[in-house]
Partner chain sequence: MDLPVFHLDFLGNRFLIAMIAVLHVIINHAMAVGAIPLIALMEWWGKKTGERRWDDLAYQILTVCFVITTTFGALTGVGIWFSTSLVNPYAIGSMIRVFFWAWFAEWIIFVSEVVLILLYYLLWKRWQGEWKRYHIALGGVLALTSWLTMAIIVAILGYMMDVGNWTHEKSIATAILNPIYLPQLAFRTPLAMMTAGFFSLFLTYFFTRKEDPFQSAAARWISLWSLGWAPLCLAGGIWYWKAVPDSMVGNLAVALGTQAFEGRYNVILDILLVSFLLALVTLLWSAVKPSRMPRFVLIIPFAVAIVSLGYFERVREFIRKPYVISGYMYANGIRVDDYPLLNQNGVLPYALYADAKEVTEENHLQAGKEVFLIACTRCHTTNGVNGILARLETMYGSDRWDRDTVLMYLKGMHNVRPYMPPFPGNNAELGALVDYLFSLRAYPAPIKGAQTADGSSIRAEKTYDDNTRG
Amino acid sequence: MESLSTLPIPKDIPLPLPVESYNLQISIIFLFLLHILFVNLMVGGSLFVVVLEWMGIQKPAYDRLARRIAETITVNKSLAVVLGVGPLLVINVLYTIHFYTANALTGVAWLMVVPVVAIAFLLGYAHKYTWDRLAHQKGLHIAIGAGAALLFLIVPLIFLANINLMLFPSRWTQVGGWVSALAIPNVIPRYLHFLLGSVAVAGLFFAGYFTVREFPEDQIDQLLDRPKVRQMFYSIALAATAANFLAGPLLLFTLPAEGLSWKLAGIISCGVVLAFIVILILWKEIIVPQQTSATRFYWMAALLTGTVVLMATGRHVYRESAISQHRLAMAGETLAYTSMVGIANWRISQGLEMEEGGGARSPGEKVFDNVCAVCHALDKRLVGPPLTEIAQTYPNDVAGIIKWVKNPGRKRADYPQMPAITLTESQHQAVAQYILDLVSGKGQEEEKEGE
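May I have the structure of this chain only, in the form predicted on its own?
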């Protein structure tokens, strides 16, 4: 991980969360799952419609099948948008600074989400309601559907680039727009994983839609009866799920190491096991189909739901781990800033600023406020230990503090490693003495209060 001293560390918004953090974390997983289900059905369904309608030019049965799938897309896209409000609001609350920083860095692309979604909706409705009118202009009709599908593919890519960028503050100074955000190594593998997941979920859904649901016709025609339709969508779901066994590791290996953990590995492994069982059931259903496959379908739906829940949980675990150290640094920066504001206000209330012309700070205090206060406070733990603990480790030992600051290591696992600090010799001397004097002064004040 890049040294915290070289990362952009903004101040946080010093407002309390409306509920406990764990409630928000559970909410974001649950609300995201509801949202992504209908996004998967929208994206996968729109791709199926375009391909099947194109195949229907030669074989009309596919055109009729495409039309029935198209009837579901307008509903799914509306639900995807409505259910997307929930996770978006929780992200805004839980990851305010990180999320809005990513929004600002992706710029125009992020601002274009709403108009792009609106255009995609219009194209989707135009495609649905002109099926008969453009029956003899199939090229134009397919182009309208393909345009809607393309926009449905672009919007998730914009969101994915934003959500991904917020996890990696080390990239913030390197990104100059949405295209450069896409260049982060794990973005395309993550998008590929999403696309294959959408095709798998949609394939399984439409296999059930045309099987478990009472389809209006027992037989579309001799080419595509109900068992053949079911087998076709099961085959699509099987291929997409199997392909994700390749895309998944590619995504995992391109993630920065700071968010990886054994906990994450365990969660993902459980998801992989469930997905493998789904593949086995799909394979059996394709090779030895049942006359009524409702039982198998429900088992596959339940197992695939479990896989998605585990993967979403793993994604959240990674997100929390990836930004944990940066959050600590932000907390330190925020506390240091609010402390400085409080000190400045106290000085003004005492008239010290006017009497001393703003020169009340000693050289050591100036260095501490500008360099050290981001990670250290007097008697509170921030990114680093409190000054009282440092003074206990180096009692009256200015040279010992200077030696550690010049060549720091890592003494305890619950603290990040301190970066080396480059100062002049006089600055090193001044700030080390200031730390010891500050702690000593606090001790004297406590003794007086005890008397």
Contents of the next structure:
Amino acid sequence: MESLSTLPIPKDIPLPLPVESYNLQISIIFLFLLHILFVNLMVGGSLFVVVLEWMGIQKPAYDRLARRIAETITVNKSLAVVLGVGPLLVINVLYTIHFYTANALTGVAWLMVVPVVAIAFLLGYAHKYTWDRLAHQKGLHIAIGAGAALLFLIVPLIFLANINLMLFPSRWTQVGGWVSALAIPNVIPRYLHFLLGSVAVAGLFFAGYFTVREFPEDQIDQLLDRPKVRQMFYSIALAATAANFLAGPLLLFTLPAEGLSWKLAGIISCGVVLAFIVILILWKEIIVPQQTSATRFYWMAALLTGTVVLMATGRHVYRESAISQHRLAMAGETLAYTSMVGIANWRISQGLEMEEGGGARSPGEKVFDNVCAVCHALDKRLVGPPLTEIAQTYPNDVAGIIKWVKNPGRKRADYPQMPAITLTESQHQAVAQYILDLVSGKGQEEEKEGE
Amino acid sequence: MDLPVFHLDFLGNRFLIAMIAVLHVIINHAMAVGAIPLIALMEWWGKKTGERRWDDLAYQILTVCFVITTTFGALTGVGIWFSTSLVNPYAIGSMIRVFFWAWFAEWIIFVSEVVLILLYYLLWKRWQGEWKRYHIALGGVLALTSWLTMAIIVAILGYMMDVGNWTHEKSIATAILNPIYLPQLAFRTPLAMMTAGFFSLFLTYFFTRKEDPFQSAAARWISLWSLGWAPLCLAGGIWYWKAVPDSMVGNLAVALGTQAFEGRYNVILDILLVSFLLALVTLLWSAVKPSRMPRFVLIIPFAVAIVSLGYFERVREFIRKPYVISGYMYANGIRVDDYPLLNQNGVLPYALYADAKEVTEENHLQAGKEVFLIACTRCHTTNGVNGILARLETMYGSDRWDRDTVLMYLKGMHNVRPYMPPFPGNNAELGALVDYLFSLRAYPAPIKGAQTADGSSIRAEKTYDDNTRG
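And the form predicted in complex with the partner chain, for comparison with the form predicted on its own?
Let us now look at the entire complex, which starts with that chain.
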């Protein structure tokens, strides 16, 4: 691990957290799980749709099954998005600076989430509502579905790169853009782990969905009856969960050491044990399909939920310990900075800061230097005309100058519009007089020189 | 200053937000907040009159609204968040700390809104007969939640704009009680209803046939809906206009046009009013003689609505300048409180990712560029939208560029351009900034943000030094 002194240590936003950090941490685990559940169903579901519709070319029963799954995506994708906003809110509060740093460094990809997801959703609708119309152009129809699925596969990579980069301040000065954020070694294993998880969760969900929901007779045939569908999805869930027994360790080994701890190991091991029990039950369900029971399905759902909760907790524990030292250092920087700000403000309030340029200036001169001089000089054009010209237009006419300054019109086409200037009445008076004096003073000097 | 600086040097950061936000507001107002009550009312009308086609038309309009709101509508909402927190992370970060519960409540209502629209749309064909009245009631509840999400966000928007007392109270109560809140809501609500009418009218002419007398009946019905809201919209608009605090009225002329249009402010206001009248005439036409209405004319009120919504948002965004959070944080993301320290010591020593920590003879152009990134790029680009060179060009033409003149201007610009924040750094940095601007003028190289491969953190490619100094 790099020493803290070489890391960028930003200051935090100097406002208190609105809620106890502990409560935010608990809520982020659960809010995020709710979001990821629907993301799993959306991603896993759209992958199933593509494969099953393709298989449906040979065996129409699969086409009908694909269509039933596609219908669920309408609901799942909308819930995935709206339930993502809650955890986003909590991340914004809890990891403000870490999160915004990662956002900025992967900014373009991060913004692309918006059009990519919107287009994926539109493709999803197009796919769902053209099922009959494109029945004879299956290739095109499958391509539309595959387009949506492909976009769904890209989006998690953007989120992962971002949320992962936030944990490693040591990378912040090296990364520029999404691709370089993807290159942090644990990102791809983490993505793999997520994808397999999506397939497992969606597999289990659809096994239950097609068991519980009524399945009209005209939508099935002998080749694909209800137990067969269930067995198929159970097999998919089993395969994906088993594969995660490889992807999981791969992720663990590629994780930067910053946040590893025995606590993390304990939590993850418990999750692994539960996942193992799920696999055993799945195996039983698949090899003896005639003895299947709804109770066992609910058990599996509960155990898998347990696994996911433990894994999510593990990830949170990792996250917290990865940045805990950095956060402490940040608090120190923030405190030091706010004290300096406080002192600077105090000195101003005590009048300890000498005004720049010092000396005894008349009120008119002060206003002129701060306001008018921004655009006007004595005898040459800056933005507006020189004072000598102004004095010619308003000879000894203080009131005329004030009237113009308060509500300027536009006299010359090749000059920009002058903004209206708001001052106190005495300031207006003083500065207009100062301008006239300055010009006449200059006139006198010239006369002297001429003598 | 503690974050890598995200920057789009052609499009401009504000324009990015504006694009996403205006699209979102149009979809939200015309296809959700305004459309749902219209659709539910039409559904009820169909049940009451026993005419099946009202129900069909309502369902068709809802289909379009459903597809658009659940795709681009929802995603641009998220997009506003993404883009504002990229462009102005300090403002969003600060506001979320204060308005956490408002945002949380907003989210809960937002979730209900999505669940309800899924139910409302997907159950339309299933809840018939006995169930129809429950379905209509569902539409009513959905309309209410859509309006509530808007009502909460307007509270937050209003809070950012009003001078209020952020510095003391920092609470949701002051947001709701701020003097712009109710007028803004009173304007947005009927505007959304009217706009939804325009949009539905437009769709009606596509979903029904010209020979069909139902087309006339439906067009008249929808036109009357929009006409009914028109006086409220006008009244709300006037109230809103008047409620904008005096301190901000000074900027309104610039807000409505760009700087070049400052003098033509009244003309633009007239154009808006004329457009409003034009929309009214179209509505009256389609209410009285719907069968004689050519389809393309319906583009007019819809386009007018889009332009007005765009202008409305532009005005709202502009009048809070020079602040992003009134009285607390300037548009450059630097707090008012930070100024005394930064004016004294400079911004660079506190800029985490800056290469130059202090302006020297060797690094002055790099330092100037970093100062530009910190102090100017939230609103300005080099040569793109609201480009800094073009801005200076309007003042100094091509021949009056002078180092001291520009320096003097940057030092006092906030006094003469009330929408500009004061320069946050110290004198050395101001000089470096001017040097950088002159080098930029000699060789206009775009400035890269932290999101690019070679723009790691605040650093960008090496600055071109052409000895234009002095």
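Residue numbers count along the first chain shown, from 1. Computed from a predicted model, the values in this text were never measured in an experiment. The term rigid core refers to the most C-alpha atoms you can superpose between the two forms while keeping them within 1.5 Å.
- With the core held fixed between these two forms, W404 has its Cα displaced by at least 2 Å.
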